[in-house]
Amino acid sequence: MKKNSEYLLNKKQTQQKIVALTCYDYPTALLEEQAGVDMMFVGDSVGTNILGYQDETEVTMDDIAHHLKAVRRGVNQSYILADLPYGSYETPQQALDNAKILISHGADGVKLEGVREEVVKYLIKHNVEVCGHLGLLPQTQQKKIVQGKKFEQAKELIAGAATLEQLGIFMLVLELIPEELGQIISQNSKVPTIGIGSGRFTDGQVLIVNDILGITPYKLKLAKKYQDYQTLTLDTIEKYRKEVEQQVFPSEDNVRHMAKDELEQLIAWVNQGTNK
């Protein structure tokens, strides 16, 4: 069964947690799908985690589209959410044009940051499923610090969530806000909330897949490292290098041979050519 926005809403209504992860390529999409992940985020985090960019502002529509197409090839059931990257939704029409591109490449819905009322309204009017994003906004806030710790800012985020819901978003991502604020917004929202670094009481969680696998070389408070990819992979590559240098690899198990008669015929031909 293909998971859609109604499926995700039903999980909130029945108090089942929504499981989301970022995904940037085909083999990872296959694994996330097999594991039963509800949503895959083709996020602008691809820039710093895969492409070697300094920050999210460098990510382009072409970058998102490229990785989105790869993810779509590996998905049959999970909901695919694609980020509208920095500078791609400055006007309602620009947002719609770019959202249509992402949908044509396999996105089920698009995500954008902040309370962009006219843009959100225009997208929804044209039947685009929109996910909001409040709290830390990586495209415009370079300092990765907790948002909404003070009363006035928390109040503003609650108001922003209410506005986006009234406009018709189907989901809201809450990034790096205090757990208490995440709980208040989630309890007062009719649409599912997905938290990243926003506590235990949002309707679901999303993390960057590189972080949970241990690909990310540093420790993050908001994430949990379930595997030490860095150490395991480095050990494997070093072992491969040593075996090639020591002529351990390839071994008899890794090679193919010609039939004896064919080889004899080939050697005779080579020798004949050498004697000329």
Given for the second form:
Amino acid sequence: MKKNSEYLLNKKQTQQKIVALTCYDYPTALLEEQAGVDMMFVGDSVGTNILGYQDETEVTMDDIAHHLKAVRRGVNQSYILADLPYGSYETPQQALDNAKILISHGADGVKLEGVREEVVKYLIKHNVEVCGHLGLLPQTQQKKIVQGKKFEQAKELIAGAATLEQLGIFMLVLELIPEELGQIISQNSKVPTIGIGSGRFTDGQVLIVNDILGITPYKLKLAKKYQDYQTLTLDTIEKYRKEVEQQVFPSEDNVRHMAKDELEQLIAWVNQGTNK
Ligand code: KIV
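Can you return the structure of this protein in the form predicted in complex with 3-methyl-2-oxobutanoic acid rather than the form predicted on its own?
Everything in the complex follows now, all chains and molecules, and the chain you saw is the first one.
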């Protein structure tokens, strides 16, 4: 069954948590789908997690499109949400043109940061499913500081969430806000909220796949490291290097042979010097 926006809304309404994870490539998409992940975010987090960029501002439409196409090839059921990257939604028309590109490459919906009323309105008017993003906005705030800890800013975030909901977003991501604020916004929202570092009471959770696998070399408070992929990968590559150097790999198990008569014919031909 295709996990569309109605399916995700129904999860909120029936108090089932929505499970989301970032995804940037085909093999991981296959595994995330097999594991039952509801939504895959092809986010601009691809920049720092995969492409070696300094921050999200370096991520381009081409980057998102490239990774999105790979993820799409591995997915049948999960909802694929693609980020409109930094600078790609400066005007409503630019946002629509870029959203259409992402949709043509397999996105079910697009996400953009902040309360960009005209842009959001225009996209929704043209039948694009839009996910809002409030709290920490990595495209414009490089310092990972918790947002909305103070009354005034918390009120602004609540107002922003209400505005986006009125405009017709289908979902709202809340990044790095206090748990209490995540709970208030989620309780007052008719659309599902997905938290990252925003406590236990949002309608769903999203994490960076590199963080849960342990590809990320450090542990973030907002994430949980379920696997130590870094150590596993390093150990594996070192074993491979040693085996090649010590001529343990390839072994008899890994090679293919010619038939005896074919080989004899070849050796005779080489020895006659007819191979010139
Ligand atoms: O860039 C991203 O992947 C995101 C999510 C982590 C919320 O925006």
